[in-house]
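One chain comes next, on its own, written out as structure tokens in the form predicted on its own.
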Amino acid sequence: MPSPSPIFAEMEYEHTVFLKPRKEESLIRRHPWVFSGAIRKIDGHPKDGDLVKVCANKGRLLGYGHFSPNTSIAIRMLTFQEEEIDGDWWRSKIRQALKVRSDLNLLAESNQNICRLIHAEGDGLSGLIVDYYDRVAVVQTHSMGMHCALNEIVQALKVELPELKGVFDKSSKLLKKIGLADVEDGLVFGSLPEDWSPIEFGRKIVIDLEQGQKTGFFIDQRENRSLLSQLSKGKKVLNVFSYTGGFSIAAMQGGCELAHSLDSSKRALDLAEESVTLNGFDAKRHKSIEADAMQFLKNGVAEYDIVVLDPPAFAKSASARHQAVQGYKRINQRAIQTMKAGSLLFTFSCSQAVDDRLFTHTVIAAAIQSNRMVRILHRLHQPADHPVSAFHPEGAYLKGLVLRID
């Protein structure tokens, strides 16, 4: 059994945070965030990443969490009871998360070896993301506390996933924002298997671990890509903000007449082309378009039967919500107003600050401005391996619509 790191050896006895009166109510409801404005006083001198004991104003124990000074989320809770945060604790939490994915049959099927193993608050581990690509786990730590616990996390993954061949830490970009300038991405355990072949429901995917966005791919669209695949036979498909072509590969799997991938990144488009070749698809059915999405949409999309709009998050915070809404309205209006009658639009938002209701109203507003008849055929969201904690509704970040345009 791995020994606990020094940060956990000291446990709760060194640092205690007391909340202001009535600020404990959210923690009683098991919400995992303590905001800086809720703190009344701190006994001790915790550093960024230290484990702290959290108490109500009069001393009632509320749990333990990772301390993050100089940020709005001052504490990310790990537990709401008295328990030791040691190697056994990490193994138990990770075992529970893996059981969820195993019960979803995401770890045993021959044509599917890509999924999210740990989804931060959705699995009770705020600040931690772990994605799985064919025997390789890719870790992203979004807080200093999780970075300090990396050894425990890796050891637990090795024990609970016997087939694991490698663990890749892809946290440098995130950690440099909080002051860790010397952190680099790379393997922290094992290696990439020589026969490494990430597959998503039969679709072989080229994963760029070193330079790719997020953990190398956007796993959260897996089931939405499969829906596109089911609707693509004989269709002409335009995949806007395509990144490495996940939706394009799904459309080609479904037998589309052609798939066009549009992105501003040549590297991403090159990887999309690699995935087309890897899957044995006819390269003549796929075309990469290196262009600005807004400029391209100005020219119209009437030649396509299906258009996919999957932009990056337009709003990173609530303060950017208005600007984001305008961005979503603009790209959807430009697509809708020139789409041919009977065509389909897959449109998405991954901005946490824009909820389902606001996103739907924004797309409807774009349809009204376009003077088109629009029907909502499907409401889409993140898959079950990106679970939303019942106590943390903010975790429901991905929302989408499939529209028929007439």
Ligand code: SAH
The other form holds:
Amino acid sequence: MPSPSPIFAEMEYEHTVFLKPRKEESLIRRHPWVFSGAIRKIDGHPKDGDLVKVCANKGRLLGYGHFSPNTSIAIRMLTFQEEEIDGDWWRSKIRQALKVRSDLNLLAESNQNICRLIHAEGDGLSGLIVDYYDRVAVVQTHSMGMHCALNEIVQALKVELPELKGVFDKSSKLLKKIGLADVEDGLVFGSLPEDWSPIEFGRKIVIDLEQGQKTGFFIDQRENRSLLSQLSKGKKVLNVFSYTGGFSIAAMQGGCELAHSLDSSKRALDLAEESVTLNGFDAKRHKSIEADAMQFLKNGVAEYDIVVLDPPAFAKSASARHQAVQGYKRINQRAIQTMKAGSLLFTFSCSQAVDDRLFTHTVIAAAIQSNRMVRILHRLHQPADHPVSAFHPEGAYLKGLVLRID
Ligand code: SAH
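Can you now output the form predicted together with S-adenosyl-L-homocysteine? The one shown was the form predicted on its own.
After this comes the whole thing, all chains and molecules, with the earlier chain placed first.
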């Protein structure tokens, strides 16, 4: 590695951002976001995606991050010390993230080959998500800085994961939102193995890389699906907001009498049916219901023993929180009111802006209005391969409750 000369340092980090007095405190605590309102002045003319040096008001170095002038998070920090962000740096970050997953033994079993490899702030890489599905990595860059680093990221993944056969970039939708119109989704390395077979604790998964939501599947519910699997024997299960049927397949794995998948997306339901066949389950035990969940729940769910409610994020920002809470209350109340005695409700929220406490209070409010005896059996969260930095509590986005309704 070349030793940094003064000229080198100037070329690499020609942009320096100075924060307003006392705005350095959160960065000293290793919170990785700098909001635009915290910036006092900028030396240089950084463009969207450029690496900038960040200093406190009086010039103390705070670290380096990706500049993002068009969003409220103006800088996403990559490091809180003096170091060069080069190919070696990316490899070391990715190696550390992989070590966390291998220490969790998440890919050690032959019946389990999907996990999240990089969880943005949880792995010190704000703006980057990488999911792993049986030798294929799916990358989502949420910022211009991460988009510009794609090559380094792919190289690092290839070196650190020798079994890797393909890398699929699935960032175009996110990048369009920040003004990059000409990026397309697709393989940026290798190809899909002919015998590609993503599997989650024995459940084979159909993933649509081209058109699927997020990275193609919601890995964050993996352990929660396994819990449903354990509780499903002989039960009638309704999976509302089913997407490609992850919870339905888990219920069928656990020996449910029937599983009904409800979603507004016909495409997602087609994939759910494909999954049923791929897993060798009797297709007569599964039914797809293409419907609006709010409307459907009005008719009651008394015929089921277990109901799963896993809606999309109702609150995409703090300003939408109030409306989101009303939405959660409404769907939970509609379900609880009509569920049969002794039934179970798996209810979730993946809105970052609605925290654990608020979600629990909202569900309890729904239970009170339903006038039913309701007990909390489990409190659920995102799994360990979606780690939350202790300094960035906003990263804890998934919460869920398993309720017994009597
Ligand atoms: N539970 C799923 C993930 C759910 S993602 C899993 O385990 O994989 C949220 C799903 O809700 C999406 O598939 C989306 O199509 C669906 N959706 C959004 N709004 C809806 C509505 N009003 N009615 C029914 N489905 C809806």
